[in-house]
Structure formats: C-alpha cells, structure tokens
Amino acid sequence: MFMRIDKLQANLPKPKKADPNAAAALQELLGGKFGEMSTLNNYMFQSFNFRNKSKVKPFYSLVSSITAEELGHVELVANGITMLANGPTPDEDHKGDISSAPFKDMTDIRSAASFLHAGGGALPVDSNGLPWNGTFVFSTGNLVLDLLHNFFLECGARMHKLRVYETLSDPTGREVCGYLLVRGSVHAHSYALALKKLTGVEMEKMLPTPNIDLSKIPESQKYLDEGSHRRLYTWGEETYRDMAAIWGGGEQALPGDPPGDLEVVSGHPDGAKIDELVGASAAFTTDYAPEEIFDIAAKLHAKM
C-alpha cells in the first residue's frame, strides 16, 4: 500500500510569468523516456515482481523505498509544469465574451494540447507531446540486470535534467531541476553501491554521469547543504531500514559533494505546501460560472 501526504517534496517558488513553452520543456522530466514516470514505473513493477525478496531483503527494500519517492517526483514535476503554464495568480479577465478569442496566444505555444486538453495542466507526455508508454519499463526478475538498468536509467535522467535546466530561466522550473538532480544522484549512487555489493564492480567510480558537480547548480546548493545527497528515506514502515546494509555502513558521499556518511532516515522529508492553482472561467476551470460549485463545496465542508 502507499500513503499519500498533501505536500510536495520540495518548495517551488512561484513563477515570474506564465511560460507554457518552459512547461513543455519540463514535460520531458515527466513523460520522457528518462522522466519520472519511467523511473517510477520501472522500480514499481520491479518491486511488485521481485523474486526471493525475503532472502535478498535489503535489495528489495532499496527498490521499494525509491519507488515511493518517485511517486512524489512525478507529483513535483507535474506541479512545476502547471505552475509554469499558468503563471502567477491571473486576473479574472476572461469571463466575458468567449467569441473574442481570449486564449489566442495558446495557438503559438509548443504544446497546444496542454491547454486544449488539460487547461494548462500536466499530461503524461514528453516535451514533444508524445505519450509516455509502458515499453519503457524494464523488469526481468534478474536482480543484477534490473539494478544495472536502474543505474543507467538514473544516469540518463541526470543528462536530461541538466539539459532541461539549461533551457530554463524561470525559478520554478530551475528549482524542480535543482532538487531532482540531487535526489537523482542519490538514486544512481544507491544502485551503484547495490551492484558493488553483488558483483564487486566499483560502479560508483563512474559517477557523476554526466560529469558535472552539483555545486555548479545554484538551485541544488541548499539541498547539498542540508545533506539531502547523503539520505535515503524509508517512506513507511521500519522494515525498509535494512537497506542500510547497502546505503550506509561507513559508505561516503560521492567525491565533489559535501562529505559525510550515507544514512537511512525513517519516514519522509518534511515537505512543502502545494501551490493552489486559480481557475480561469473562460477555460472552464473550474467552470464558466463557478460560484455554484464553490457554494456546494462550502456547504459540504461545513458538514464535516
């Protein structure tokens, strides 16, 4: 089972302006081949299909705990996309004549579907609008092979995050990238250490791949300062703490990152408030005349 918490894993600053094209670029980190939907579903199905889990429990715990974190990564990127697509809280100036083409600018954005289908929301697609698909999932049941794929997947995701970061100037999108670059490095490192335990091959010597220290990413700095690069979370029951046999035991942070012991933390990060999107009546979000819906919701809330 999974437990849902009404917070984001990181605090996202409000965008300076609406930037649907930046949101389209960020879609790569959601629905691209190396996006968060891919990491989530790879690890989730591997955890569901895991063989002999009681006999190799630390490795099962590692994949399972990272699965839970990836659910939050999907949520984080989706929120970043919607915030960028909609911008600061809009003035309610599109409620009048819908025949005046109040959203004519939407014909010029890279992903018109994000507005036409989702009202300025996130979709399970990549930066070109191509749908994410299940053929990206790799789950063989062979532990070494699956972990090797996961290591490759995290390194590919790092490449895409760096490239997307270089296309963005708004603080919202850059914060998403800065946070995920730190946490993605943790996941790549954890799979490298797991492979090292199983095979003796020092995979961690390949990191970071691509070879850019996170100290060069200003938005990553606070997460490095607080030690996020050294932590894995259980995201649930204490039974997952046995992954400390892989992520811990005197193992150290990667060279180039702030030094320190790797540690398993019970539970989850404190998290941050989720930004509340304001509707646009002419886009029928929540509705063209939302007052009745608001009134119904208020009455239902009052009954609680």
Contents of the next structure:
Protein chains: 6
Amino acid sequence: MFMRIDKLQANLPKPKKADPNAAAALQELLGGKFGEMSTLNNYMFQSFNFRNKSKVKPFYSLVSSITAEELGHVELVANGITMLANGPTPDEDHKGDISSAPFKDMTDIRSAASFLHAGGGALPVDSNGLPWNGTFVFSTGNLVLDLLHNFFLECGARMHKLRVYETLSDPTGREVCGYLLVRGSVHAHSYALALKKLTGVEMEKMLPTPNIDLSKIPESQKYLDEGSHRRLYTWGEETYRDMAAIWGGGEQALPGDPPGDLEVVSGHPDGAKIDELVGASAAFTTDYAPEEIFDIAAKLHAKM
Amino acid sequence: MFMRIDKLQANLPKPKKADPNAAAALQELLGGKFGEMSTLNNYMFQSFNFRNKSKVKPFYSLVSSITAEELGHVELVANGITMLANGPTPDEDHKGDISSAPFKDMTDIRSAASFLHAGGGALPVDSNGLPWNGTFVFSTGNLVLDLLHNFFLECGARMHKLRVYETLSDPTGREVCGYLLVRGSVHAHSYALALKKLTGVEMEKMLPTPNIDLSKIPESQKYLDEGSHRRLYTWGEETYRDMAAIWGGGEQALPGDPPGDLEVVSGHPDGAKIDELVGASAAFTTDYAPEEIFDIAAKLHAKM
Amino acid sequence: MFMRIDKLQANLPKPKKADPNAAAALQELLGGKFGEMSTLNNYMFQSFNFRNKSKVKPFYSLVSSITAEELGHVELVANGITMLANGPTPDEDHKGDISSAPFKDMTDIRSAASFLHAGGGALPVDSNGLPWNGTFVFSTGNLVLDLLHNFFLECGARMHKLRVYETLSDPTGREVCGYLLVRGSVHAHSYALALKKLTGVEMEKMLPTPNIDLSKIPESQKYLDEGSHRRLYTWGEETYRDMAAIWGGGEQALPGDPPGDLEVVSGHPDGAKIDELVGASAAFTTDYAPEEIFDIAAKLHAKM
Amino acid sequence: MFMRIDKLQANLPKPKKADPNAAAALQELLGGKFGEMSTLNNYMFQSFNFRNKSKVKPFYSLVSSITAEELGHVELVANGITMLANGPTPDEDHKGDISSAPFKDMTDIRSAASFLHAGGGALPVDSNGLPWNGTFVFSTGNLVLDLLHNFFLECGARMHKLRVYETLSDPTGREVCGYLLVRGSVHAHSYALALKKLTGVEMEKMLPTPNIDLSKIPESQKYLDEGSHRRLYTWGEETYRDMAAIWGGGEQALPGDPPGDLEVVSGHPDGAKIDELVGASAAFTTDYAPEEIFDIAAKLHAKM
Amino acid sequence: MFMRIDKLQANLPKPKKADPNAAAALQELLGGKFGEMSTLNNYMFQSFNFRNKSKVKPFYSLVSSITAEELGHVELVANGITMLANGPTPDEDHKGDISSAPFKDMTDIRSAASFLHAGGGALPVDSNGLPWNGTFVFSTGNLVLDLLHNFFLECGARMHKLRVYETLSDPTGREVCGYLLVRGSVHAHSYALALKKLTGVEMEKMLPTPNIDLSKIPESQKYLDEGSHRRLYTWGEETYRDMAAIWGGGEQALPGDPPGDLEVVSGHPDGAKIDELVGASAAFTTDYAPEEIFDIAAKLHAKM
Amino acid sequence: MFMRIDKLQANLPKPKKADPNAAAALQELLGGKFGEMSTLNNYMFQSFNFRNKSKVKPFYSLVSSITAEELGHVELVANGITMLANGPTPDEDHKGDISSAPFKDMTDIRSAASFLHAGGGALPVDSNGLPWNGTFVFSTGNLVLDLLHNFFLECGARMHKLRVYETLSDPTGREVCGYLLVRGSVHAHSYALALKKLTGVEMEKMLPTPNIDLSKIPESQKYLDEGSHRRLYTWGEETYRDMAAIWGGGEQALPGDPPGDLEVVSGHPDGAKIDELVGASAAFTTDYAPEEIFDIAAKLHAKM
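In place of the form predicted on its own, the structure of the form predicted in complex with a further copy of the same chain is requested.
After this comes the whole thing, all chains and molecules, with the earlier chain placed first.
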C-alpha cells in the first residue's frame, strides 16, 4: 500500500514565461524510455515480483523504498512541465473571444497534441509525444540481473537528465533537473553498492557516468550541501531500514561529491508546497465559465 | 510525495495450482486499457495537472486520494498474477537439470513472453501480452469532462473485472476480483456524486453498470459486511478529508448494497501480509545457485 | 452495406494560404484518439456487434445511422486537411527544377512525414503524426456501457474540436470545426437521451460539455439557423426512422441552442461540391509529367 | 457522403458451434495488415486525397466506388467473427450463476482479450490481437504508385484470405472467405487494368496471385455462377459509371474464371439479411438483466 | 554469414552547417516505412525464409545479394544523418559550461528526442521520430507475391527518396539521395525483371515510377556515368552470380538512363572512406572528459 | 559495407516434428527486446554513430566486428524457426485439396499470424507475435554508457536464451540456443573487458549472469571444446584486429569455461550448410503450382 502527502519533493521556482517547447523537452524525463515513469514502474514491478524476499531482505527494501521516491519524481517532473507550459500565473483569467484564434501559436509548438489533449498539462509521453509503454519495464526475478538493469537505467537516465538540462534556460525546468540529478545519482550509487555486495565487483567506481561531477550543476549545489547525495529514505516503512546493510556500514559518498557517510533516514524529505496551477477559461480549464463551479465547490465546502 | 506500507490491501488465499493462463487473464486487470495501471495513471496525472485546486478543493482531494488507493490496486493484482503463475509454494526448490526442458509446458501457455521475460512475474501488459501505454491516460484539465471520463473508466473497468472473474476458478484470482469490484464500485459512485454536485445530474442512478449487484459475488461479501463500499480513505493526508463534501453529507450506499452513510475514513485499511514469492532456481529466480546470495544477504543483515 | 454520394457534408471555403502546421493540427480531429476515425469506428463496430437488435431496435438504429454520418465527417476533415496543406489552387503547375530543393520548407513543418508520405494529403494520424489504432475502439456489447462510452467520446471530441478551432485562423479549418461542433453536439445529445430512456438519468443536463454554447462560434451559426442541431438523418435506410423513439417524442433542443423539436429526417443533408485538389508535379502528384496520364484518361473517357 | 443499407453483402450460414479460435483467425481478415480495414482505409483516404480528379475521372471513380464496397466487406467479416465466436443461437439465455466461472474456457482461447473486451464481438485487431493502425495506409497522391500499391495489397490480401480459409472448417467463416476471394479478385483485376491503361503493362496476366483458380474453392462457385467476378458496382453514385473506361470496353474475365465481359452495374448487390446476434446475460450483453431494457425499448417503440 | 568492410558505399561531402531538421528528414530514408531498414529487413527475412532455393536459385541469389547491399545503404543514410546533425568538424572541442544551456536550440528542432537519445546520431526512427517496426516486413514465402512486394517497395522508396531530396539543400544529404536513387532504381529494375521471367509481364515498362528520369538529379550523374545503374554485385559470394539469369542475358538499361547491358559484377564497389565523427564533450560524446579515455585507448593500442 | 557468405554459423540438426509453438518461443530470441534483432541493431547503429573512432579504435573495432557476427545470429535463429515451424522435410509435396481445411490446426497455435503472414517463416516479432521496434536501440555516443548498455543487453539476452532453451525439447531449437549461449557469453565477456579497460571496474567478475556455467548445457559443449568461447573474429576486416587490445593481452577465459587465452581470429568460423526449406504448395510456398516456376528457373539457369 501507498500513502500520499500533498507536497512536492523540491521547491520549484516560478517560470519566467510560458515555453511549451521547453515543457516538451522536459517530457523526456517523464515519459521517455529513461524518464521517471520508467524508473518508477521498473522498481515498482520488481518489488511486486520479488522472490525470496525474507532471504534477501535488504535488497528488497532498497528496491521497494526507492519505488516510493520515484512516485514523487514523476510528480516533480509533471509539475515542472505544467509550470513551463503555462508560464507565470496570470494577473487575471483572460477569457476573451474564443473565435479569434487565441491559441494560434499552438500550431507551431513541437507537440501540438500536448495542448490539444492536456491544455498544457503533463502526460505520460516523451519529448516527441510518443507514449510511454510497458516494454520499458524489465523484471526477470533474477536479482543480479535486475539490479544490473537498474544500475544501467539510472546511468542512462542521468545522461538524459544532463542533456535536457543543457537545453533549458528557464529556472523551473533547470531546478527539476538539478534535483533529479542528485537523487538519481543516489539511486545509481545504491544499485552499484547492491551489486558489489552480491558480486564483489566495485561498480561504484564507474560513477559518475557520464563522467561529470555534480559540482558543475549550480542547481544541484543546495541539495549536495544538505547531504541529499548521502541519504536514502524509508518513505514511511521502518522495515525498509535494513537497506542500511547496503547503503551504510561505512560506505562513503562518491569522490566528486561532498564527503561523508551514507545513511538511511527514516521518513521522507520535508518537501515543498505544490504550485497551484491556475486554469485558463479559454482553454476550458477548469471550464469555460468556471465561476459556477467555483461557487458550487465553495458552498459544498462551507456545508461540511 | 508518496509513502509506502509493506502490506497488501486485501488478504489473498494461496492458489491451488499454477495456472499461467489464468494469470494471463488477470493481466487484463493490471495492464489492460481498463486495468489498474490505467486507473492509477489517469488519476495520478489528473491530480498533477489539477487547475485552481484551492477553489475546487474537494474535487482535487477526491482524485488525489483515490490515486493513492490505486497504487495498492496495482500491487494487489500484481500479487494475484505472480501467485497464480507460480502456484502453491513448493516443498523444495526443484533444481533439477535445466537441459531436460523443465519448462516445456511454457511453449503452450497463452503468453509465453510472460515466462520468458518475467519468470512468472507480473508485467504492465494486458491479457494478450500487449503493453500498457500512455494513450490510455485522459487529462484535459476540464473538471466535468475529466470526472465524466473517470466515471466511464470505472464502469468499463467493472465490466472487465466481472468478465475476468467469470473466467477464474482458483480462489486467488477470484479474491482479487471480489475485492476490486467493491472498491471500484466505490470509485464509480464517488465520481458519480462529484458529477452530481457539479451538474445536478444524478449519475449514481446509473449504477451499478453493468447492472448486477455485488450480492451476486461471494468473494465480495466480507468487504460489504465490513462496510468497505461506504468508505473512502484519506491515505495519510488529512487535507483530503474535505472530499467528504462529495462523499458524505448524508449520501447513502447504493440501493443494492448494504445500507448506510458514506463516510471518509482517515488513514487506510489495515491490509494484509504480502505473500512471499519463493524463487525457482531452474527459472533463475533469485538465481540458479541462490544459496550464495542468501548467505551474503544473511551476513549483511547480521552486520547491521 | 454502404452507398456513396460524391458530395461533401458541408461547403468548405478555399484556404487563403498553404499552412501545413494548421493542417497538422486538424489531423487531431481525423486520426487522434478523439477524432472522426474514432467516432466512426466505434459506432461502426458497435453496430456490427449489436445484440438483440430486434428487441432494442431504436438504439440499434441510432448507432447504425450515426455511423453513416461519421463516414462523411472523416471525409470532411480529410478535405479540410488537404486544402490547408496545399493552399489555394495555383494558377499553373510550377514544375520547376526538382534539384533546387523546391520543398526545403518542409523540413521545418511539424510533421515532415505528412509531406513525405502523402504530399500534403490527409492520413489516419493525429496532430503529432502518431497513427490511429484499434485500441481506440470500445465495443463491449453492454448497451448502457457502450452508450455511456459514446456520450463520453462525443464530449471529449467536442473539447478537441474547440481547442483545434482556437488554433486556426484560416477559414477552411474553422469551417470544418464549426460544422462538426454542431453535428457532434447532436450526437452527444442523442446518446444522452438514449441513456435517459434506459436509465432515467437526465444526461442531457450535462450538456454542453465543455460548457460553452455554440452561439460563441460564428462558423456554427448558419448550421444552427438551418436547425441542423435538431436533426438526425436516416442516411438512406428508412428502417432507422424508429430512432425517433429516442430523438423525437417531444424532446427539445438544448437550452443554449435555437429552440425547437428534435426530429428524424429521411435521407441526408444536401451536401456541397467536393473541392478538386490540383496536383503538384514537383511533388509527383498526379505524377512528374502528368500530361500523358491526363491524355490517356481523356481518351479512355472519350471511347466510352 | 455515405448512405447505409441494413443488409449484408452475402448470406452467411449459421455456425455449427462456437469456435473462438476460428473467430480469432478470421480477425486477420478484418484488422490485419492485409485485412478489410486496410483495403477500406487505403481506398478511402486515396479517394479523399485524389488529385486532378476531373482529369483522371475514371480512376477516381474506380477507387471511390470500391471504397464503398469495402465498407460492406468490413461488415461481412465482422459478422462472421461474431457468429463464430458466439456459435449457434441458443435456445434460451442461460443466465446461471456468474460465480461458478461460467467462462472458464475463455482463459485458454488464443485471444482472451476478445472475450474480455468485446464479449465475442469483432474488433479492429488481427489474428493475434494486435490493433490495426494507420501506418497500414498508403496514399502518396501519385496515381501509378497508389494503384500499384492497391494491386499489391489485393494480391497480399488474397494470400491471407486463402490461408485463413484453409484453417476454417465451420461453414460461416468459409463462406466469408469464399465471397471475399471473388470480390477481392475483382478488385485486383480492376487495379491491374487501371495500371495497364496508364502504363501499357499487362498486369492482369500476373493474376491470379497466388496462382490458384477460384474453381478450387467450393464456397466461391455460386458467386462465380452469378457473374460476380465480372462486375463492379456504382454503389449508388451514377457518376462513378465512367470507371467502365477501365472495367469494360471489351475487357474479359480472367482465363481461369467463367468467361464474359466485365461490366459496371448500377447500384449494389441485393444483399442478405444480417444475422441477429443474441445476447448472453452472463456476459452482460445486452446486460445482466436485459428484460428491463427490452421492456423500455418495447414501450418506446409502441409510443411512436 | 556476413562479413564487414570498413568503408562506405559512396563518398559523402562534408556538410556546410549543422541542420538537425534536415537530418530528421533524412531519417525517413533510414527508419521510415519505405526507408533502408525496411528494404534491408524485407530482403533479409525473405532470404532466410526462402523455399526450394535450389530449384529457383537465381531468384534466391538476387534477393540474398541485394540484402548485403542494403546493409550498406543503412550505413550510408546513417552516416548522412550524423553528418547533417553534427555539422562540419569543429576546429576544437568547445567544452564550455554545461550550465549555460549550451543546447538551448535543441528544444526547437523537430525531433528533440534525436538529440536527447543519440546526441545527433542516427536511430531506427522515421522523420517524425516514430520507431521502425517489424510490421514493415513482408515475407509470405510465395515467390511471385514476395517479388511483387519488393517491386512495389522499391517504387515507394523511390518516391520517398525523391521527396526527401527535394527538401534538402546541403550537399551531404543530397549526395545520399543521389546515390540511393541510382541503386534503388537498379533494385526496382531487377525485381521487375524477376517478375517478368516468372510471369511474362513486362513490369520494367512501368519504370521509372514516379516517372522522372535520373538525368534530372545532378547528384546521380557520376554514378550513371560509371554504369552503376547497370550493375548488380555478388557482395563476396560467387554462388550468387547466377542471378545473371535475371539481370543479364541481354537485358538492357532503362530507356531514360545511359544505355548498355545489365551485368553482374563480382565483389563490391570500391567504396569510400567513412567520415570520422568528432565527439562533443558538452554532449557527453565520447564523454565529458574524453581525454582520459583517449589516453587509455592509446596505451592499449601501443601495448599490442 | 557488408559482404555475404551463403553459410550458417552453426550446423542445425533436422527437427523431429513440426512444432509451431516451439518456433514461436524461439521467436523471442529473434524479435524480442533481448533477441538478435536487438543485439544486431544496437551494435550496428552504435558503430555508425561512433565518435572519435581513430582515438578509441579498439573499442570501435570491437563493436563493429560484433555487428557482423550478429547478422549471422539473426540468420541462425531465423533458420531454427523455419525448421521448427515446418518440421522434417516431407517425402513429397502434399498438395491435396485446399478446401478441406488442411491447416485447421493453425487456429490453435499460439501465433496464428505467423502461419497467416509467413507460412511458417521467421519474422521480426517476439514470442507473443509483437513486432520488434526501434525503441529497443540504445546509442547515446557516450562510450562508457553504450558499453555498459551492451554488457547489460548481453546478460539480459543470456537469461532469455536460457529460458527459451528450457522450453524446447526438439534438437533444432536447442542447438540454436546452445550455440548462441556460447557466442553471447563471448560478447558479454568482451564488453566487460572493454569497460574494465576504460573504468578499472572488473566487470567480468560478474559473469556469468545468470550464474550458471555453460558446462550445464550439453549443446554448448562442442563449441567450448573448439575454443569458441575464447575467440572473436574480424569478419573479414583486418583493421578490426586491434580489438585484441581488449580481447587478448593475456586475458583469460572465464573460470567456469575451459581455460585458455582470449584471441582475435582473422576471418570467420567455417560455418555450415544452410538447410533447404522445402515449400508447401498448399500453403502457396513457393506457389500453389510451383512446377511451372521451377521449370522457368531451370531454363533460365540453363541458358546462362
């Protein structure tokens, strides 16, 4: 079972302008083969399919707890996309005249379907608008092989995060990347250590791949300063603490990052307020004439 | 953000025998167009894309909290699939000789790929092995339209659950269906009420669709007896309690179900122990010679 | 069986200029999940799969006759796309030199494949170039559920038509939208009434969804003035007249539209001349040197 | 525009038993790459995209009229599928107890999804359950190339029809194949002649491909006896008669078929009654308790 | 079995500038339905599936040897794409600051995923970024039908090559098209002759389709001058020489091309040097800090 | 460029009986995500996209030469599939009566489409009939990351080969697996060594994954005895010999395999005769009445 907290894992700055093509680029990190939908579903299905979990409990705990974190990553990227696609909160809801082609610009953005389907919301598709699909999930039940996959997946995801980051100039999307680069590195590192425990191969010496330190990413620094790169969370399930047998026991931060012991932390990061996405009546979000709906909702609330 | 609890939403009885074709049928409820991956991702993306959430808070809370429950539904179906595909826990791990075609039977099951990819684990694919994909997600940002979609989705999902149920004779899969039919009915009902509040149309009078009462499903009875059909949960986020403006306020259980007030419950159901899936060395799960891995894991655990 | 009439359901004004990106946007209404290929094939397959049609004949007649109309909608959107992609009829066929990159601009349009495959013709793909596929068809055989789907589909299609309309400034595409918004509203209304007859739920009170009246769409007015919003056609099969049991019997136009009785009309609308698409030799349509072909065809015709 | 006639192009004998796997094989001829959805949509889109139609009118008429016929082919195969999947009309509606796994057998059929989605109805998918998709449509606007494609498509479709035929023992599916083999041969022949007129190449000498005469197919004989192999129909649009410039003018039946002049016939074949598909309450078609629906429909009809 | 020669089939001029959209257009000829991945895999699978090859040996030799050539076509287009996407070889590797959005322009190119996945490399996708897939392969085992398919495929591929050519102004991509138009014409011609031998139908009289002579393509002239249009190669397997029974025996070049006998040539064309693609550290190709890797590789080489 | 040799990499024993479901299982190793189409295309595209090849030449040589070998693997699996699907060479061509449902059994095989499309030939699809697609190719241009992918891909492929092997009882398919397990292990080993040279991480210590020695596979023994597990081939391109800097230099066979030095061998393995697939007239392969075709071909050959 899963619980929900109405907070975002990181605080995203407001975008400076609407930039649907930048939002589309960020979609790669959501619905691309190496996006968060992939990391989420790989670990989620592996955790459901886990064999002999009592006998290899720390490994089960690792995959299971990271699954919970990935849900928040999907949420974070989705929020970044909606913010970039919609731009700064408007002073007022420009209803205007829908017959004057108010969204003419949308024919020239890279993924017109994003506007036509979602009105600027996030969808499980990649940067070209191709839908995420279930063939992106790998779950054989062989522990070493599944962990090797996860290690590779995180390195591949790191590459995609870096390249998306390099295309974005707006602070919202860059912050998404800066945060995810830190947390993705933690996951790559943790799978490397898991493989090392099982096979003796020092996979962590291959990190970071690609070989660029996070010190080169300004948006990652505050997370490094906090020590985020040394932490795994239990996400509410104390029984997952035993993943410290992998992530702990004297294992250290990667050489290029601020030094220190790796540690398992109970609970979850504090998180930040989720930005409120204001609707656009002309795009029928919440609706063309939302006042009535707002009024109904207010009355419903008052009656409670 | 999401938290995780290492429990299943319902207690699943052990299967009587391995039945990969029955497991494949159950895959429809996991990765089919009307499976739990679809309900999960529809509500999850809608909750991320929600507009004006402060102005229509009870509706946001409804969609957001149900998202959390759907994660557990995905988990429940996945567990049902792995149990059915693998059958009763074997007395011992029959290693045998991999050169004697020990899995010859797998060429004749309906989805050979399920064995070849996942060794009998669950995957995000449907009953024919087609992968779930992102076109199954609908999220326009228009509140009435998105809720109408959700109402339709739950009715369509109910149809698929009923038909899958009718194909299964083993208690494991039937229990999955029995539980999900109750909870899916709650979700259909809640979206009906949400639409009624917004539009005045008494959608709940169309329920149940298909028009068969849950009293006809023996496996649903204990959940009805507990009152599960009258409850929505906050799944850990108290701010979602205000969905009681929709699910509450004197609204009643559907006529065919045990009577009573609808109510929002803090937290989550107690849940049940997750079945431990025993590996099969011959299928390389956990691995061909897992003893070494078990030994490593035991030592790691001991050192903590 | 189906018959064909060499006319278009509505008269489309000539485009002012070629606008391949606007044509691509219009593709959403042809090959998108909520495009006319979807409405057509849903109703077509439902009509083929209909159960107990003699016992529920008016419902069968409704779905079957609308199928015939949808064929004309596919035709209408396809014509709009080819007109927008090709622009005004050229004064002469500019053959020019194919070695001077005469279609250089095509590398920068949103869907280069549309030019490369179809030379500016319409294809069963969406606004991002993704192909229409059979998972978009829903046909369970459960009457209430299939009708509920159809009602939802038409509301979703209305949203997509509105958003596409808002992106188009050229009269051709806008006329396509203006006409289809009227006819799509009829279909939504008819499925609402069908559901009301079967379940007692006043679904039509949810219309229009999104909640914007057609009076806001200038291109829709002439169709409303004609009373198109109050009419269903038999499309040549008189046995379908009994759908008047649903669309008739005193049922009225929706409140926001011009008032009047709903009525079933024998036959079909008058229709309009189909625009003749002139080929472009440089794009090999009809061919690079079409004169010979024209000559052959003229002689063949003369010999008849 | 298209009109509809509530008849089937050929009379299908009742099936002797329900045979879902045979129905699945027949799906190849509906939603496979060389199925009727492909022939229909190729000619339909080509007719919409046709260039310079006034200058090459007989060719336009040919493609346009065949489009109308293909709609009826889709209908014919769909009916064959539903009949085979459902079997003979039952004496009574066995409601029985849905909790006793009444559809247990459905887990072992080749396409369980066909039952789970469509309750034994036809869907736009192939014999393996893969959805038909828009990449199967070829429409370049180059007349010779599009006709060459159509000639190839019909030859490929003939191969698939022959192979499906060879797998079927029940008369229903065999009759579908027998009829379509005759009509598909007409279409192949007509595209051959169209190419010959344009290029001088005697394509019809390549027919039949595969090189087996229809005289070998017992189910085709009555259609040959009627002269169906020598006829193209106008399908209600007299302006299409000028395709006689291609199909006519002394052109003869293929050598292996009964001899005679090719001719264009106004209108359409007489057609046959469409089989009424009886619902199965246990499969929720029309619904679990359809009597109420039947009663409502009867009263609606009576009031007219 | 296949062997490899580290050369390209044709010499490609250096591009004048990076042009990712032109590279995307060229992708149509690689991963599109009528691209080189399709010609390659169609002939490859047909050659693997060939029936009675000893009895129809020249036809087997034809398909088998062309398969080998198509591998080089895939290579040629891939090289053209990488060259166009990356532009002229830079004077130095601009490492710069990855935090300054060095690839901001990539959000506005047509296929952002091409950069994000491949850093400007070629991928098996089409001009819209849709992946090539196995449904593009046709291999029935019927000799006439498979050859007819191949003839059609080459004509369709010729259309796509011509249209892509017309969109390109840079010499690199144009050279790719100029070369492939010559060789593709050879393949179309050879399948035409194969069909003629088997059926007596003079298919080659339909060539060229589209009906434009290669004399109109400046980039094709040097290959025509060499006589490339009259040659098929054995690609290293002398047993394939017997395809001269089809491509030879007095058969002549097409009328629009330089005249002469068709001939089978042992071996392969001389080929040209493959352009060395220089990495971009900022795009992590070969890596962010590749010097270390270069150093390792140099030392490894030295030790040999 | 690539050359072709008309031989198979290994000698396949004749099948004992036709077993279409076993053939379908073997399709997983051809068109599945971890099948030979994937290994081939991954290495092929990586070799085309290679950066700075002169600076990292041994790595380029490794990937490029293995590409050539993979072509032969695709060929080997394809041959295994056709042999299993068609069974032993029949004594005579049973033409019989196609109207007596001669292929009735094909409705019950797992992938009816395999028969309907390919008449028992191999296709680029997986064990469930899903088409191979281009998203299975990974080629970022980052050397370490691409090699890591390749290492993971080979380990994943090994798992799939092992599981397919365990389902097959017929010698043909088992031999395919036995051979590929040896060669795939070589490739995994070589990528491990490449990574070790670049990063210092001893990846080869993770081999074999899954952790079962080839000594357990009887069909692999003769290849081990020959030393195949210690050899990489240049496949005709001597410039690739420098991959000995990776595969050589004293590196040894894996501990579980027969000991010895790793070595680069010029050329290619001897290979074996390709089985001649006899057609089935009733399935229209080569055709329904192939004698005429055989006669034509014989005469053509005689005239040379």
